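Single chain ahead, written as structure tokens, the form predicted on its own.
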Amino acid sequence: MFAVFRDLIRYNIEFAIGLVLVSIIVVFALLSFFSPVDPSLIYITIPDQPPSAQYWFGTNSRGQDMFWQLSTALRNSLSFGIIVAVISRVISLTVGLLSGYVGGWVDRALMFVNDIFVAVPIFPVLVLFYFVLRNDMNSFTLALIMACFGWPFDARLIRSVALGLKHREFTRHAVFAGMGTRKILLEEHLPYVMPIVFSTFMNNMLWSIGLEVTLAVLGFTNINNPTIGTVLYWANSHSAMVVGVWWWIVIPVILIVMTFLGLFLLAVSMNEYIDPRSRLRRMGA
């Protein structure tokens, strides 16, 4: 894995740019642990102050320091995306590897369930869950629900790789050596799909954070929990652009664009690395 990152940084400028952007976002998010104020409190500073030496990102109409507010919001948004991506990767790996290797009725049953989740319209379902669980809808609950819908496309991709690995010589040798299904999947097949897992992990984070921002801006999440989406929700509620508090919208948008661009470049770079011809062309072979 370290060799993969070394080659990507050395030969792929898109990966290097994406890594720098994501690193900046992560460092800014980690600063929230050193916040001198509680980001959930309101009217603790002078409202509607523009960016200055005292308030780097200005203050909003709710009397909050935007620097610390956005640091916490970005940390929560990234944590949300990571939770969704991790849980959905576990599901997609389990379904994809089992379906591709075992085959038969297991494959048909898992792909039947997979196709059901592919056909379900996600956004209306999430809105419905919000109205049903309004009092209990926190970020972790929303992440669990979204993770249940974020795995089917990637499970099919992993299954296609597992179908090819099933008939490789090393798999046959493992079977003849008496290795069980679980051991073959974890020790023999899993390393081959890890680049795909990393790439889809980035894509899934993009999807989940983008969907959470959309839901939050529309007010279909816990609006009192600081995320990039809820920051934009409150900015829209206070007509920030109309009253001239432009930094309340512009700065969060810049941060979310940097996040999306960084994750997108990492995902694209990994997709290219998976293709041997593209990888060799990058390396000048």
Given for the second form:
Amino acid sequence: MFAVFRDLIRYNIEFAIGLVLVSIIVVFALLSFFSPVDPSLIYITIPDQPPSAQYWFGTNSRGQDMFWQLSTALRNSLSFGIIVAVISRVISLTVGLLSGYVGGWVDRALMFVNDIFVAVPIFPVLVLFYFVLRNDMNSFTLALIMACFGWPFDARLIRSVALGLKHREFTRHAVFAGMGTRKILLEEHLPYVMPIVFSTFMNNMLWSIGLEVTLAVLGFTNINNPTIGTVLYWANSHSAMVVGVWWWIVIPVILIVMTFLGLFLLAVSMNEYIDPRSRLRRMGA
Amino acid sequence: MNSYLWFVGKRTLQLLAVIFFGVSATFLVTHLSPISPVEAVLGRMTARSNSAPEAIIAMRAALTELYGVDEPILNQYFNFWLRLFRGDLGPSLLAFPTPAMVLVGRAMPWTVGLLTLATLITFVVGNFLGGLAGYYQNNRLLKAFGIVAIGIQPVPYYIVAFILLIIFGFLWPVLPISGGFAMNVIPGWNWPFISSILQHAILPAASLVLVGFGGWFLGMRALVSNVVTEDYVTYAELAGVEHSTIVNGYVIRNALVPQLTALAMALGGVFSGTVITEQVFNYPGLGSLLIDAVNAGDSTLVLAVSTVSVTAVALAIFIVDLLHPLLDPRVRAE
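Structure of the form predicted together with the partner chain (previous: the form predicted on its own):
Let us now look at the entire complex, which starts with that chain.
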């Protein structure tokens, strides 16, 4: 495991940059556990202070210290992404492995459902859910709904790998040794698709955090729960750019772009790592 | 040709199923919710006035009849389909009494236009440059494109649009940042109107292109760098076929087939992106309509926009899928 990491850092500049970016973001988000102020309170500092030695990221028009505000916001956004990614990974693994290995009508039925989910434009659907649930829409409900829409692409990917594994010698051995379907999928096939699960995990996080930001900026989530999206929502509703409180918008945008770039670079380099041909080319072999 | 017809038949069946399930799900979500549209509207209408209790009861009765919510859910469901086929989902609240479908019809051309324009530019330019980058792997400029693509591609539509809005709205205000055309031009086939439309489309289209470009570029580059290791490419090079002919005629064309499948799969996401971008730039399309409808608590209009979106995206994917075998000579030959 450590050797893999060392190789990745040494031969893959994208992985190194991604790792640095994500580390900065994660450390910053973890700082929120030591926050001296409650981020949900408003008007506890002087409003509209530009970044300074006392307030590193300035304060906003609601009298909040942006440093701690953003730290909590990032933590919430990241954990939201992780929840969606974990749930949707479970769904896509189940669907992908089952439909690849079992085949037949199970495969056809699952892929039929899959095609329906691929074709549905997610944003109008999420807005629809918000419209229906309104204030009952907390971030966990939203995460559940998004997870239900975030699996089809990856399920297809996993299925294609599982299709190949099905005809490999070791699968046949396992069947003859008397292993049941569940056992074969969990113990024999799952390790093969784990790299895909990891790289799609990051992509899924990107996707869900991006959608959450979008919904939050429009005010379609719980706006009192600090996330990167709701920070931007409040900034917009106070016309921060027009008033000249630029740090209220520019700093969260920089942070979110850093998060996205970091996660994306990790996903890309991991993808490349899975494909041995491109790995060899990079190492100059 | 027979196999193509078989394919079309199968695909049509799938299209109908997608539309059926999508529209049914939309209906179910809006109707199984604990929030009644009647009470929501009533709450909005009586919030800022002192209505007599009798008036409220009368309003509630009228609204219940208007929405037909007193009937059993199955009846409502059948009525919904009947009305959908007639293209009439009832009056909207946002612009009462304009039918919701008329509002959707007005917004539709803007979204379709923006989406088509942005997708065409992104797909063509991204794939062409990506193909070149995969073939000429040592070209500095194309490498730079790759870095830019990696830098912008993961950023969500909203943030890119927002950054463009800040740059062109506050720092360097040269382009219009809001609306579909300027207020002072007369809509029609005249040059000021058309140029105004084009000017207003630049920023929304640019943000869609910026985000979309990277995906096609990186995908095509990866595909082409696999294709160039094939024997037939080496053979063509040894035989002295010109590089440009190899790239355009043999390499990109072959790599384009999986990209077209990818286009069909990406359309749903691109549609969502368009809807989001429209909202940022206040573009008069389906996205802005949807947000306005939600803010106004207009369930008819929300249902109409969602239904039309699901159907339109399914149709677009269907069309792209039908084109696919025609571009792949292996399928044609059967």
